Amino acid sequence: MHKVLAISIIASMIAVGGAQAQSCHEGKTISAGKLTIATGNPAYYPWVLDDAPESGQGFEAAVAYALAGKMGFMQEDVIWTRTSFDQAIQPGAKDFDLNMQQFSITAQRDKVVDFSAPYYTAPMAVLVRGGDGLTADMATLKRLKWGVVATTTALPVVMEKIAPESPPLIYDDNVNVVEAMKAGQIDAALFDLPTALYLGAVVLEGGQVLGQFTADETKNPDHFGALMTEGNPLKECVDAALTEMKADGSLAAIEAQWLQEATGVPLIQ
């Protein structure tokens, strides 16, 4: 079902290309008539499914094809390449037009590369261990024993929004929070959703991301942008395409498909 929906979204995006899209891709890419997009090597779920961005499955793969369609590129005109994360954020010439691999937009990086407007804003998510029987609602969250890092935005969210029945335990960093979960000292912790997905799948045995808040409930969240060379003439076109995708709801639909439904991480009610 996911494949059918992804193809449907891609097709609808490609069909939209108009006069503005036509002007976007002419003479602004490293290969005439083609859009070269880079991702990680390997690229991970839920950002890219099965390390195969060509399928258009996974959040960033789907966004990439939707962007390309808005900019006037057919699906077959998208070329994929791979880079490491650190390689991509170095200054200088690039062998790609866009690079999408969860680059947080920061002022320091923006001095040497260009970023598109954000295509994703990371919400806070609840990581638990052995979450069977728990539900993603505030009544459940209040009963859990929480651990938080003192210097992160998780602390005010736990204290003010969740307001648990027992005071949270405070730690210095994420590593200590995870170790506390392993030791059974705490039941739950808040991380941004990408970090929570990684910890739950790779680091914390029995880890489960119970639910996520909406992004607008997080102070100073990470914003992901497509990375380009500094001064890239394509940036205006990419930003215009993203603005259109936000306005028509297609970007939100892709996010819901791949970062809520596919991951099974529901919004906390």
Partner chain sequence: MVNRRQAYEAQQRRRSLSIAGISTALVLAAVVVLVPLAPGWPAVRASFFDASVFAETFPTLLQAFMIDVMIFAWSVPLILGLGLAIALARGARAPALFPLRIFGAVYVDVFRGVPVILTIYLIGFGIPGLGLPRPWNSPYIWGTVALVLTYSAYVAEVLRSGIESVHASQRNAAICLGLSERDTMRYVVLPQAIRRVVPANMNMLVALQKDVALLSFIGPVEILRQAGIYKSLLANFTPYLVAAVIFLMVTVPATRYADYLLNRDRDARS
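This one's a predicted model, so the numbers in the text were calculated from it and none came from an experiment. Numbering follows the first chain given and starts at 1. Heads up, when I say rigid core I mean the largest set of C-alphas that superpose within 1.5 Å between the two forms. Compared with the form predicted together with the partner chain:
Comparing the forms between the two forms, the C-alpha position of residue 236 differs by less than 2 angstroms, with the core used for superposition.
Put the two forms on the same core and the Cα of residue 118 is off by less than 2 Å between the two forms.
When two forms of a protein are overlaid on their rigid core, residues whose CA moves 2 Å or more are considered shifted, and residue 43 is not one of them between the two forms.
Please could you give me the other form, the form predicted together with the partner chain, since above is the form predicted on its own?
A lone chain is what you will see next.
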């Protein structure tokens, strides 16, 4: 009797839990029963493989599907769309529920849009070309000519932490930074570590990741969060799902799968 009761209680708890997961997002997404997730155009390795998030290959694509699953969406209920940074922060109605493209959570951005709980904390890393004779210390870094992508939070880090002798040059995207490095216009660039590793290994011939800053050394470690419209009621469901993913280790497993080579880079003293 007790056993039956216990089983039925557990069963009903599971049912209620399932029902809650089902109902949490109900009426809160832009198209009923579907979760629309935006990424960059193009989306870069290792965040999305081959610019094809539908495959679930790559860290952010994998997190997106795991997150959707935790929130009670089937795999086919996930719709992908593309936005620029500006489209993500401009006022007005958005055509996505979540936007995942390495958005760093900052207090100032948080006034305009909502961020989910962080799904990844990226150390900042220094990419150089032909780094022979360069050492990973501040005195060396100060002498280099820096390049940074404008829409990242790398610029404040360069200005405040490194404070180079000549002002950095600023570019629109990763490709332009790499191009400027090939043209010898800049010596070094600051990226989040996985991006720096990819650019150094695949895109930039002779590229090398000179070193990384530890998260605690940086005043604002770069927490990536999914971006949502300000006051989006979906936020609580996303945060609950992310908390669950952290607790059950599935987020760490995804990180280990897609960002595993992000270790073994020397720390900058």
